[in-house]
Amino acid sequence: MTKQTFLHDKHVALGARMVDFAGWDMPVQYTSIIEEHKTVREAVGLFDVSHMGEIIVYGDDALPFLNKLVPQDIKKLTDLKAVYCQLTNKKGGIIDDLIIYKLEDNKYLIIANASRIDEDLNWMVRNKCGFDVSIVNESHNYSLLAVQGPKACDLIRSLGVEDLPPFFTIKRGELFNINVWISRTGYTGEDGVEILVRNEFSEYLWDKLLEAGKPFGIKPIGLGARDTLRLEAALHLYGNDLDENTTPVEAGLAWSVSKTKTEDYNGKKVINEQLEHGVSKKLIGLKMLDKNIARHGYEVYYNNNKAGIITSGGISPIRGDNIALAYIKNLDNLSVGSTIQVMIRDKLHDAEVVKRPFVPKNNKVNI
């Protein structure tokens, strides 16, 4: 049965077109994807991302336990700081990509992808042996609202939160007399916050944010624009650009792998070998040289030989062209500026290899 967030009825009342996403009935758009996309790039948008998972890990061994699970060095986290990382299997493949917040000593909050909550929890429990740690799935108790765009922080400050947390940190706060967690994170490439609130207050908070945000040009934003926004910012989507057969190094996420971490972790040997000797495939950015769209699963060719596959692709409302991410063989003579082909309806169409991200990020966070 398809699940619904606590804000489901709000989306329906606003006329949203609802779709099944990772087992959740979610709004894909309220007006048009391009209009909603530009709202986030130019003003401020409000997203319901309550389908995401929230997992609390606590106990005397919480730190060494998490350090076994991810390539990042969790011991470097100070209170209320966050880190982007991957949950890796024994071959270095990515079970999920996560944000881990240190709430206090021996207590951490993990934000997981909606489609991977069960897999994440299962893997954590399988790795729990020998650690004094508790793993609690709080996903069903909380809603998550994202306020994103160049005017997002102005809106939040206008509501009395003057000391917004720095990038990739979290703090306790109060909005409309509701206790919330406010984190300076997002999935759009723009500045903004994500607000974790108990379910019983989520509808009230949603309505109040839309009302208070009118002077800032706020609009509700669906998953369609969320995808075009993250693609322009070259942010990975699990299931498209990341999976259990792809390592962080292959995914272009070597910057998120600690080079000085002494503790062992799942997949460390494979990942270290790739860091030292290179990889056989890599993630690249493409722009189509005609009006065709390179979609997930389309084959990529170079010099008439199959070289890889498209993982994400679509329209860039800001650039005005069609862009894509693709995994290709690590070919020495292929670089930014090279011409490559994408097979679309049994015909090869030219594309150019371009730098990522496709548009400048305005959140000063390298993810």
Contents of the next structure:
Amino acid sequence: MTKQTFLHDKHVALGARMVDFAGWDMPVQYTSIIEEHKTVREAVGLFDVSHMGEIIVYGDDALPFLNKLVPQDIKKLTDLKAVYCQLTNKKGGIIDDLIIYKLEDNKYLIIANASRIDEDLNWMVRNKCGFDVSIVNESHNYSLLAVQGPKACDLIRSLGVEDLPPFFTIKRGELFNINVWISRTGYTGEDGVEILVRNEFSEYLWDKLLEAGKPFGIKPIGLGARDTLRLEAALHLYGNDLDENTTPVEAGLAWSVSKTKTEDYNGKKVINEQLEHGVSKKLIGLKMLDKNIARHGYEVYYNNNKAGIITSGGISPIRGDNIALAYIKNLDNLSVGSTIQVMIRDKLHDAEVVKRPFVPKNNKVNI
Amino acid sequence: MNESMLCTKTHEYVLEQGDKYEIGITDYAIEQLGDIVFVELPEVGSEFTKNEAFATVESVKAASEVYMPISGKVVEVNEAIVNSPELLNDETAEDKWFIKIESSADQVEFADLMDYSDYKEEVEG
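Structure of the form predicted in complex with its partner chain (previous: the form predicted alone):
Full complex below, order starting with the chain above.
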């Protein structure tokens, strides 16, 4: 049985094309993925991402418990700060990628991928032994609305929220007299916020945001554009670019791993070894040198030898070319500027290794 | 769309034009695909049998094969949609055909094709 968010009727009324995503009937597009993508890069877009999971971890041992689960140092979080994390298994493989917020001492909020909530909860429960901690799945109580784009913060400020939280910070707030949590995060590479609201108010908030956002050029944005936006920003998608056999180091996420954390965590041995001695596969960015589109699962070749696989690929509406993320064997002579090939319908097509992100990010402004 | 064209269950159409046949995908298929960003067409002179994949059309989300409604030899391809795939999404644009073929297909090959009106009824339910 496909699940529906509390905004499902709104999407249908707006004429969205609905598709199954991780067991949820979600809007893939309202008008056009390319138009919606440009709306978010140029003005502001409203996304329903209520399928995502919210997990509260609280108790006297909440901090040491979370520090056992992720390579990041949760000790360093101050109240209302957030950190991008990976839930790692004993081999350092990624069970899920998460955002963990410290709400207060001994109380943390985790935002998890819709497709991984059950695995996350199972893993947390399996690791709970010896910790005085409670794990509560709040996913069914909350809706999550993302407001993203260069005009997103202007819109939220116009609604009376004077002090927007800085990047990767959350705060309690009120929008249209509704209590919400406002987080300065997103999955588009643009500035903006994600708003956590109890389900019973989500339809009201959705309508009000679309109405108040009109002068800012707001439009509802489907998951299709969410995917092209995150790809341009080279943000990983769990299930495509991340899985249980890939470590944060291999995934190009070493920057997010704490190098100073003294506590042991699941996978620490493997991750430390990779940090020290390097990895046998790594994530790279590619741009196609012809009109062909590399897609998830296509093989990558270097000097006529199979060298890896495309994990995400598609068009870049902003660049006007086709881009991809791929895992390749660690080849010494391969670097940015190198030409490699992608097998597309039984033919090899040239691609160039390029820097990630593919489009400059525009979200690390703490104004 | 032309009422006299015949359609497949996989959303291609074929339209008789004198001694040639024009082949393309239906307006319903285009609508379902959304933004079309890539079209690959065969070379003039290549031959395909009925139900064989002869072209690729890609939306933002995915790549799809396009199949021959009837057998035939390609005599013309529509380079305009290769160079500007977005033409297919342009409601005001004409000439959204993919290829023109010469065919000696017999009645058996036409037997499972639907009249446009029947096709429309089927896809719109």
